[in-house]
Partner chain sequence: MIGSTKINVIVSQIKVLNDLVTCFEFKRTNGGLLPTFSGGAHTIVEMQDGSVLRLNPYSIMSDPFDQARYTISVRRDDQGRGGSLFMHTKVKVGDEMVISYPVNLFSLDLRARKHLFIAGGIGITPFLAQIKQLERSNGYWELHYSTRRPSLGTFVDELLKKYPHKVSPYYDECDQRIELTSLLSGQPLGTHIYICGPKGMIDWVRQEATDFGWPDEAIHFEEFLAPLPGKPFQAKLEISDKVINVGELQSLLEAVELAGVEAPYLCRGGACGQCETSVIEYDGKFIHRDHWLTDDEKTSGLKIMPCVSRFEGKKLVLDR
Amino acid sequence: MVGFKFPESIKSRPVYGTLSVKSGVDHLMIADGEGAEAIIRLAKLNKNFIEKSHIIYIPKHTKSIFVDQLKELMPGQLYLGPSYPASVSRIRQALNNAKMGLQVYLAGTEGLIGQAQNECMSSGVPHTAIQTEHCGSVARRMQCVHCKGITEDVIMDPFICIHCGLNLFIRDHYSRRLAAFQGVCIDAEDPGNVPDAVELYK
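Hey, can I get that sequence as one chain, in the form predicted alone?
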């Protein structure tokens, strides 16, 4: 697995690292898609801690590709979620039941990492106990600054807001509170003058 190297950007844009095993009584691992590869890599480096780990995994487009490998790790708990919203209650339950010294590992798309990080910090987990590693898709979770609607997995720039229909330019400005990038109307002053959409980072 080769991680995507994001170009330098404005300060609000998240920076991701590489997951490593930290000492702790409990380990909560939340991942989606190719984020499973980061968990599998960690388990191979240190098989003992996986027995104390609670893995919450959302396969998304990878479907069952990594599921059997995760099961073979024999973690303390493994939950397979159909989507992030459907998995939030499980994440909150895991955080509520966690012991002091919990270590959190987040891997996968930016949308998952941002939302899960917010849940953890809202539950009192210090940011120093949360590791992140971007894996897989570079699609963004976007908020339209005009109608406030959220669009998941945006890959083209500009794109049309699914809530209000405006043509939005993707800004690198990131809201940690919303776990989303911001989109602003690209043709507000000259309606209909919209450049051809291009794939992010192409």
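Coords for the form predicted in complex with the partner chain, given the form predicted alone:
Below you will find a single chain and nothing else.
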């Protein structure tokens, strides 16, 4: 699968690459949805590192599509998480036990990549040393700049904040610390004057 090519944007907008195997003592791979494809591709390129790999995978809407293929790779450890929040403790535990020389690979949606990157950074992995590859939906994890509430998997712009109900416009302004894009009220000057919602990048 060829990943979505994001158009050029402001500097704060994250850019993603293509995963490649780096030499290391251990390998931690965190993926959601179609991100599994990136990992499967990587494992096929280089079979030696897979037994030293710990895969944490959250299938989301892809359900069982990639699960068997991941199992067939015979990774050192494979954890299937029902959701990102449910997988956080597993991710933290993996990072806590990790030694220097760990390589981190993140693949999937921007929300997954951003949040997992955050966990890695707070464990002391420099963010520039973390490999990422965007796969699947272009939906975003949004923070309402007004009430600070987070809305996950936002695909329509503008959208309604699920916490405070404001109509929010999706900005490319991104916070690495919050792992979220910023949503700003679109009808503050003229309440009720909200343009029709369109799907992101459509």
